[in-house]
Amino acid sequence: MNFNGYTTDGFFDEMFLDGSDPRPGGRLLKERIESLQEGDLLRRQKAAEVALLNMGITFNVYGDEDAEEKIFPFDIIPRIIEAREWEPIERGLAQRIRALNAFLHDIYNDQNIIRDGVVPEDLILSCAAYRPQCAGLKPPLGIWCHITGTDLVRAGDGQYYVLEDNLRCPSGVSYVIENRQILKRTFPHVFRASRVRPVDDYPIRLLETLQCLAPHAESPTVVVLTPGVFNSAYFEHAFLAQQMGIELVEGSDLFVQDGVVFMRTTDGPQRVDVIYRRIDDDFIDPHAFRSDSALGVPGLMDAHRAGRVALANAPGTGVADDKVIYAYVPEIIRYYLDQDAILPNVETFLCWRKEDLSYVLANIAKLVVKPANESGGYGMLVGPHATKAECEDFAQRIKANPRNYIAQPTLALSRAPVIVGDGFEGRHVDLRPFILLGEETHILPGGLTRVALKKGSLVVNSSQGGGSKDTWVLDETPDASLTFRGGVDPADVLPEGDEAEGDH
């Protein structure tokens, strides 16, 4: 297979600049790819998917009549990410958590940011994620966010832009990972040529984050709490526990006594230090929040309230995911930091304000809306692709509820190459990188590239159709003068079926 026909439509390519002329970043992975024999990168391609579902890859998707787990789509030409570029990302992710930790932070304590005047009260309070229960909370080191997965696009002049945050409970990072492996096997020889930096060390890093946690305990005790096998990110829960080397526990495996959190172990109770809660707020503890809810542990937030047990992420931080609360993170970035934001937001129309709802409105056949508390691409409208009943069925939702929408322009969103039939075509990308903040900050490098395989689609969500790519950052570019003659490198050959799954 070559790209000979592979055109960029006018969008920005990630690997390529025009037509088959690739990027610096991208040329040897080009070469490897057309120097191979007629059909062994679909052969590849088939051995990768294979080795996705002897691991267990899934997810499941909620609402789907069949109601079982489906494997990750996955696309094996890698998106390719120049150091040059990664630099600026990575300084402007840093800088975005720094201020939306020390925003979670102040909204419920001192309440400065409201008090000048730079976010309206009102809008915080009615905020679907804003917890009253969290007033005055102080957790360990004054972190709220320590795992987060900001989305990036990047648009037609090549500029990376923060499409939303996602501080709750952010998905993704064990595709990263069991990603990387694959692709590891199926273009060694570029792999090391590209000097891709690695993503492996992550659950390493996530765990030292937990522990710093529980500064009083010398070994303290980390879990991972779920709400269970039916849970759509249950495979990720279980994958980070086991690489932690940490225990993954349900609601029911914890209980509070006298105030301390204990796990209940064939050995007797275990006293419980840190969870890495994958559950929402509403969920977490029946005394504080949703009574009925029988996912969660009762006492759990009057322990993590007296400082004896820490939860990561600490309950409350979903107000920075209100795509409202969004618009605002540029003058919050210049209220704490004293900085302009280095990495900018999506222009954005907030609904609230009369004068956007009037242009909304008027232009909403042109335009992406989105309500304030929704994921996974439920709930949106893209305006382009939208049937004109559709457009005013959402006029209607509007102007009932201005607060819950906002509305941006219709990106020109990257593309990357993807496998359709014998040939290649451009498909839409975005960037879902995954930020931890303990005692220091680490920026894992690349992320989870989401890719829409439906041709045309914007939307590159899971459950919506999309696909993901493994994501190599480089730490510098390739040496021009290493290049692929054809043939094949009896190093950079993928096992098929069981041998694939073996050898991970």
The other form holds:
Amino acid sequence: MNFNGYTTDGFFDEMFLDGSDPRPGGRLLKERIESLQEGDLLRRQKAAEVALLNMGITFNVYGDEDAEEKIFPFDIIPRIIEAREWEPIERGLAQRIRALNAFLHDIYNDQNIIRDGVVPEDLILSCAAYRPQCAGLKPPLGIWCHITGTDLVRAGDGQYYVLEDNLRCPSGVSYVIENRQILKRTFPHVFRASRVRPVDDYPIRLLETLQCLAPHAESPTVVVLTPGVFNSAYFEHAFLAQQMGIELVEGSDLFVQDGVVFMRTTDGPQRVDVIYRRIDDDFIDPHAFRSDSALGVPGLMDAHRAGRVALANAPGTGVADDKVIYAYVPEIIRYYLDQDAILPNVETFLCWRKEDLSYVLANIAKLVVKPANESGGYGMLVGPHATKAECEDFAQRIKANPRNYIAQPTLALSRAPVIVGDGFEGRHVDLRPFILLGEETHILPGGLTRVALKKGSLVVNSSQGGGSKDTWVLDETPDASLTFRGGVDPADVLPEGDEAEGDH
Amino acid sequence: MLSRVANSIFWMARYVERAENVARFIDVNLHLMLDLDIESASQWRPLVHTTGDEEAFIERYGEDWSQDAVLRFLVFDTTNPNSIVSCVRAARENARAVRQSISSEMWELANRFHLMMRHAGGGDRLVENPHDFLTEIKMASHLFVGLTETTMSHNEAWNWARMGRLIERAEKTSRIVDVKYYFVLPNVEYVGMPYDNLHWAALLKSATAYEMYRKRYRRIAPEWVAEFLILDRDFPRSVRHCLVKAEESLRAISGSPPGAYLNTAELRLGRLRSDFEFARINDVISGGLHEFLDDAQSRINKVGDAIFDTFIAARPIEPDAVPDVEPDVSDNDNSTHSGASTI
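With the form predicted on its own done, generate the form predicted in complex with its partner chain in the same format.
To see the whole picture, the full complex is given below, headed by that same chain.
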């Protein structure tokens, strides 16, 4: 297969400048792909899919009862980010997370940012994810958002923008690590020659981040708390627990006695010091939050408040990824760090503002409208792709509850080539890097590249038919003179496909 | 380890073993049918009895004891919780719930085993080439046991898996001996005939015991077959062997010192194991083989109950780590802590 006839259609393409002229970082890959024997690439794609299915790397879609599990679609052509592109992203994310963490600590304690008039108080109090139960809380090291997944997009000018922050229980990092395992088998030579920054140490970094939250305990007991096997991200919960070598617990495995959290073991109760919880705030403690929750642990919040157990992320972090608060993040960064935001926001119209509302209603067919407190691509409107009736319906919803809606211009998201049939076509992508905030800040090089597999679609969420790609962050920007083993190389006699198939 | 995890590992191993045993029973029966010219129903009904699901069968298929109906019920019927497809699914769901505690290889195999059963859903392969299909099922189970041995540390989780597997196997071997003895053999016209030999050989084969049996005994005699499958010390599917090894795992889990027991589960299993260790086949047969096996099965179930009560069921927090052993009224046991009582 080759890239002859591949077109960028005027979009910013992650691999090509335009036509079939690759960017420096994508050149080795293009050469390698085009040197493969006919059918070999498709064979590798197929092998990758079989590997994912056998590994049970699947997810459940809410509201789809027949298909209880699906593989998260995976395209084997990696998305490549050159070193010079990654550097500002890394700095920008570190800056953003530090500011958001300071914001969380402030609004649940002193509320200086409200007093100083930077963010209106009623906006915070009206956040669906604001938790008055967290007021006055001082979590270990003052850290609230230990694990963040920030969604970035790249527009037609090649500039990266922050699309949204995810500070609750962001998922997807297990796919990053598993995708990498598969890609290493799929393109071993290109991988080695390209000098890709590794992602495999993420579980170790995560464990270190969690362990530092229990400074008193000699060797703290850290667990992952999952809602159970029916959760759409269960695979990831189990994967992370396994990779960290710690217990994966469900709510019913834990109990609180005398303000201390224990897990039920075959050897009697064992104290738990740190919980990486993958259950939403609402469900973690029926005493503190929703009383009908059967997933949580009664009394957990009290133990957290008393400093006897650390929760990561701390409850209440959702207020900082509310899509209305999002619009204030550049101000928030300036307020706490006295710096300009390195990574810009997407221009955002807040429907609770009168002038923004009338603009949104007048231009709804051009805009993307999102509810302030939803994730997973649910409940949003992509104006240019919607019917007139859908737009009108949305306008009614916005008018009924303006606080709950924001709108953004429809971005010409960047594209990357994916295998379609027996050729390549460009599809829109985004990027979710993962940031760990502990005694040190660690940013996973790359992150999850999600790709909208439907032609022309701008929605990349896995629940909406999106897939993923491996993301290669190159250690340095490749030298333009470097070529990938031009001519006949003995190594080419043994096709890479042997490695792709030998391992499962 | 977490009680829930221990429970899931225990059942994961049990379900894999159960699926394998059902496949064994069917495979041997199919072979036997080729050699015997008798009415099908009289051969297939005992098989359903072996898995203990006669009532459920009749509910769904009435009195249709044809090969077709029985195979569908035992292999692919998702409404039968003991069918192979259900067992594999349950094993896989348990494996999924403890994915972080077992090796990736084990999880992947459990998952592939499940996918294989699901893709075979129509049952065409079973009709066309039953032996190959059943062999594949048995091999998947063997592979699972092999992976358990070689990819998992031999720690507490491994002991839970082994205990689950062996308790299931002890129960299934005792059942198949019991059923064969009482359903097939009393046919007077068969006794002493070549058919009789075929039946005993089939029984041995269902436990892959035929070759090992021949190495120990020169000819096939009912009491020796029973002895081999129930009381042999070394054969890995004999009931005694399973009980001895299951007890080893149980004691490793409790951490009991030699000569002492710490809980009701150990007490019950220890007594049962000792009864098998010191039993003689002539006494067993003169006392009634069926009675002996029936009693053994209900005692195996009670061991399972005691394991659950001791390790799995939610226990209140206690000041010291040593759990009290509840006086066991039903067995009139009066167990105490280590040292105070010995076996």
